[in-house]
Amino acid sequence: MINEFFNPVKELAKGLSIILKNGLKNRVTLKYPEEQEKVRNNFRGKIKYEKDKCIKCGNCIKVCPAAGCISINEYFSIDMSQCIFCGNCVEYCPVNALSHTVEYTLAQSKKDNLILKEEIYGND
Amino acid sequence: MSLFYLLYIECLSFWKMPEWLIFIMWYIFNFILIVILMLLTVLFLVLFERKYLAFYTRRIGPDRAGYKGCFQTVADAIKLLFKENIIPKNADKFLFFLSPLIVFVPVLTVWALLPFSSGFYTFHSCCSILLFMAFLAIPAIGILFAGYSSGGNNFALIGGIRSCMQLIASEIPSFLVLASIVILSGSMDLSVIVKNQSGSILNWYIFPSFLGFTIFFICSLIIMNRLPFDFPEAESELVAGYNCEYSGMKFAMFFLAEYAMTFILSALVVVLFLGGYNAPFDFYITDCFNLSVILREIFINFEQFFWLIFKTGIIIMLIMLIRAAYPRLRTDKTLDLCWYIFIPLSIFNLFIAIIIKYMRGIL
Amino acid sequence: MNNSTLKNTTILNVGPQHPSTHGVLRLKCELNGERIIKIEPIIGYLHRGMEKMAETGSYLQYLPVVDRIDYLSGFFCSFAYLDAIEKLMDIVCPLKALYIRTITMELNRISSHLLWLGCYLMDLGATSPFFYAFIEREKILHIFEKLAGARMMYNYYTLGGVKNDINKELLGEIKVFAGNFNKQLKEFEDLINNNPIFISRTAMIGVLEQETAVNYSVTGANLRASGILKDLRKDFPYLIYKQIEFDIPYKKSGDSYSRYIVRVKEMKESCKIVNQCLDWLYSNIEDLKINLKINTAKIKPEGEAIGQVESPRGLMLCYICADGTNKPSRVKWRTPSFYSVQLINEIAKNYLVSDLMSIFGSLDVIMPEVDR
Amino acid sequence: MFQEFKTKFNIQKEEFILPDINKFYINKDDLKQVLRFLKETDRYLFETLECIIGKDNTNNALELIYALFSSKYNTKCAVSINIQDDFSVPSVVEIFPCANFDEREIYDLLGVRFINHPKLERILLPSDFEGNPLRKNYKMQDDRLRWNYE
C-alpha cells in the first residue's frame, strides 16, 4: 500500500526534474526580424521570369494547379495571391525561363502589387 | 500603537487637525500604500510568470516592450484600457458589471490583513485568520455571477458552477489545517502566530505539521484556480470559462484579481508555516551596526519585509513550476481528492497538533 | 423556445472555432449538467472540393494539390495518388526511389505523431510538453526543407520516383536526428507515461470495443489500441516494407491511454525503419537512378485502380477511374479521420465535458481529411 | 474463392480494380441481401466496409461501388450497382453503421436518395446549396477555368 502512495509522488518528481533539466538547455527562439531563417538555394520561393528566354508556349499554364495564376495574353504575369509555390511551372518550362528565388517575405500593402507583370520584371 | 503611527503623528502635528481626522487619515494613507504595493507586485508577477514559463520551455518570453520586456504588462494594461467594453445582448447588465468587483475587492481588502513586518500592518484584529479566509471565499461567488450573467453562454455557466463546487470542497480541509495552526500558536491573530515562530528555523510550524503544509498548499492552489485545478477557466475545454464574454477593463480586473490572489495566498502559506517575516536563524543584519533605537526599528522592519517577500517568491516559483509541468485534473477527481483524502488527513493533522501542544506543555 | 431547456439539458456548441478541435469541427453536444448525453459532429466547414478539383485539372495539375488533403502528412497522400496511377500504367520505380519514399514517409509519420502528441497534451492542460514536441518536429521539417524545398507542401514525388536526390550531407543529418530521437522520446515518456494526473485523465476513458471499431471501419492506431492487429504495411506490403523488419505495437484495453501508448511506440518503430533505410542508402550513394523521366504528354491511363497507404491516422485509399484522356474521370479519397469522427458519439457517451477533450484528442482526427 | 457467392446470386459481369480487387455487378434490389450474406457467412466474413465510391458515368447513369475487406482472410472485394434514372438506393446503415456519413456525402455530392437513412441531409456543402457538384452535367460558372475546358 505504501508503494501505491509513494509511486505517484515519485513520478511527479521525475516529471518535475525533466522540466528543470530542460530549463538549462539552450534557447530555440529566433528573433524574427533581426535573425532570419537561412534557407538553402533549392528553397521554392518567389518565381523569377526572364523575358528574353520565354517563347510564350503556355506550358506553364497547362501545368499550374492554381487556375488562372499565370496569364500570357499581352504580357506575362503571375498572380502571387494565387500561386502555391509548387514548382511545377519551373520544372516543366522547356526553356528554363522561370526559376525559384530564395525570397519568402512577399507581403504587399495593395492587392494588385501581388500581380507581378512583365515590365516590372524587365529591368531587374 | 506601532512605531510608524507615532512617527506619523509627529509629522502631522504642524497642522492643527482634529484628533479623529488624524486617526482616519492614518488608515486611508495605509490603504493607498497597500493598493500601490499590490499593483506593483501584480505588474511584476504577470511578466515574471510569462518569462518563467518561457525559461522552462527553452524560449525567451516577451522581450519587445522596454529593455527586456519589462514594460510588457504596462503595455497589456494600457491595451486593455482602450479595448471596447462589449456587453452581450441578453446579459444581466447589473450582475455583469458587479461580478468583476465582487472578485476584485475582497482580494484587495485581504492585502490589508497580512502582517508584512512587525511594525507595518494596516489592520490589526484578534481573529485575522478568520477574516482572511472569509474574504477569500467571496471571489468564487463573483465567478459564479460572472458565469451566470454573461447571457446564454454555456461555457461561462459551466465555469461558474465549477468554481463554486471547487470552493466548498477546498474550504473545509484548509479550515481544519488552520485550526491545527491556531492550536499550535495559541491565538488567531496572524502577527501573534508569526511572533510565536520567531527564533531559529526549528520552531517554524512547517516541521510539526508538515502534513498540514501540503494540504493547505494544495487547497490554496484550488482556491486561486492555478493550473492543476484551473477548472473555472479551463482553456482547452471551456474556451475561457467565466471570463468568456468580458473584454477591456473588466477582463483586466479579473486578471488582476487572479494574480493578486496568487501572491496573497502564497504569502499566507509563508506566514502560517514558514515563519512570516522572521529571519531563518534569527540573525538580522541591522544588529551588526550599532544604530540608535529608532533607526534600528525602521531598518529591522524593512529587513523583515524583505524576508517575507523572499519566502513568498520561493512559494510562487513553486506554484508556477507546477503550472508548467502538470496537466489538468478532472473536476470530480479533485472533489474526491478533497472530500475523501484531505479532510481525514487534516483531522489526523489536528490530532498531531494537539499531541505536540500537550508535549510542549509538559517539557 | 428551443426544446433543450424543456428537457433540462443544455446544448453546448463545442463550436467550429474552439481551441481544441484541431481545425473547424462543430460538436453539438447535449449535456445533462456536465454529463454528455448525445454528441453530433457537424462537419463541412473545411470542404475545398478536392474530388471535383481532380476532375477539372490534368493528372499533373492535381499532383501538388494532393499534399493538402492531409497537410500534416503530405507524403502519404501523394504516394496514394501516385500508387494508383502507377498501377494503371504499370510503372515500376527504381529501387533507390522506393527507399527514399519509405524514409521520407516514416519521417513524416514521426512529425505527424509529434504534432498530435503536443496538441493532445495541450488539450489536457500540460503547457510545456507542447513546446518540446514542436522543437523535435522542427528538426524533421528542416530535413524536408533541404530535401524537397518546402516545409509541409512537398510536391516531391513524381510518377516514376522522386524529384531530386538525397546527398551525403542530408543523410548525415537524418542519422544525427534518428540517433538522439530515442533519447528525446524517452524523456517524453518519463515526463508523461506514468504521470498520475495524466493516467487519471486518460485511463479507462473513451473505451473503444473491438466490435464497434470494426463496425465503424476505424483503422490505424485507434484500431490497434483496441487489440485488433491490422496494419497495411504487414497485410499488403507495398514499397519495401517486405525487406524491412519492424513490429506493430498494439494494446488490448482500447482506452485513450492505450491509444497514446500505441502512437508513442509507433514513433519508435518508425525510427527503427528510418535507421534501416539509412544503412541501405549509405551503401549505394552513387546510384543516381531515382526517376524514370516519363514524358508527361503520354500520361493517358485507362481503367480503375485503388492506391492504398497506411497514413499516420489509418488506412488511406485513393480510387481513380481513368477514361483514356489526360483528366481523371473520378478520384475518390477514403480518409481515415472521416470514419473516426463518427466514433465520437459511440465512445464519448455519458462522460464528462473534460473527458470529451481527452477522448477526442486521443482519436487524432484532423479536419482537412474529414472534409476533403 | 468467390465461386459459392457467384452461383448464389448468379452474377454474370465481373471486372477487376487494380491491384487485385474483383468487382461484382449486382442489381439494386438485393444489395442489402448481398452485403448481409458477405458479412455474416463465415466463408467470407467481409465485416468492414471500407468506403462507398459514387461515380457518374455519363448519360445520366450513376454507379455505387461498396469496397469490402475481410481481415480474417486478408482479402478485399467490391460490390457495385448501376442506377439509371430514379436515383434511390436502400441504405445499408443497419449492416454497416459506418456507412452513415458515406451515404450522406453521396446524397450531398451526387444526389442519390437513400431509403430509410436515419438523417439524410447535406453533410459537406452548406444546406442552402443547390445542385450536385460531382455530377458530370454540373456546370461551374468560374471563367478562370476556361483554360482547362479547351
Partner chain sequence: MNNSTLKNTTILNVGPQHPSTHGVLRLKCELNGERIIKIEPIIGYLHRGMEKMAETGSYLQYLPVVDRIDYLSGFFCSFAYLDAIEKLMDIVCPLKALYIRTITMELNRISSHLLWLGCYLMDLGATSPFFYAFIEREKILHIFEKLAGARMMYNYYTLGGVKNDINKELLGEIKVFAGNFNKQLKEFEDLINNNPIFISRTAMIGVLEQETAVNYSVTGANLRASGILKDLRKDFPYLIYKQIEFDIPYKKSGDSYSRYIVRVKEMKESCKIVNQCLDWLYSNIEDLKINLKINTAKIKPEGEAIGQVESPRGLMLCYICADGTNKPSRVKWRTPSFYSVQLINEIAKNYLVSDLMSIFGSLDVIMPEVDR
Contents of the next structure:
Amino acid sequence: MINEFFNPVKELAKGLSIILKNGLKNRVTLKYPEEQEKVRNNFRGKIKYEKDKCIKCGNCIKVCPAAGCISINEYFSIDMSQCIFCGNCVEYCPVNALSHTVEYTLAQSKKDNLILKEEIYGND
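Now that the form predicted in complex with its partner chain has been shown, please provide the structure of the form predicted alone.
Coming up is the bare chain, nothing alongside it.
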C-alpha cells in the first residue's frame, strides 16, 4: 500500500529532474525566424517564373505529377499548396523560364496566397 503511494511520486520526481536538467542547457536550435538556416545551391525552393522567356509550350504541365498544380491560360499559375517540389517543371522547361529559388518559408494565412499567378500577355 505504501508502494502504491510512493511509486507515482518517485516517477514524478524523476520526470521533473529530467526537465530541470535539460531546461538549464544552452539552446542548440536556431532562433527561427531571426536566424534562418542557409540552404545549398541545389535546394528546391519556391518556383520562379520568368514570363519573358516562356514560350507557352506546356511541358511543365505535362511532366508535373501533381495534377492541376500548374496551369497556363491568360495567366501562368502554380499552386504552391499542391506542389511537391520535384523539379520536373524546371528540368523539362526548354527555355529555362522556370527555376527554383532558395526561399523555403512559404507559410501563409490563406491558402489562396499560395497560388503564384502572373499575367502572360500584357504588361507587368
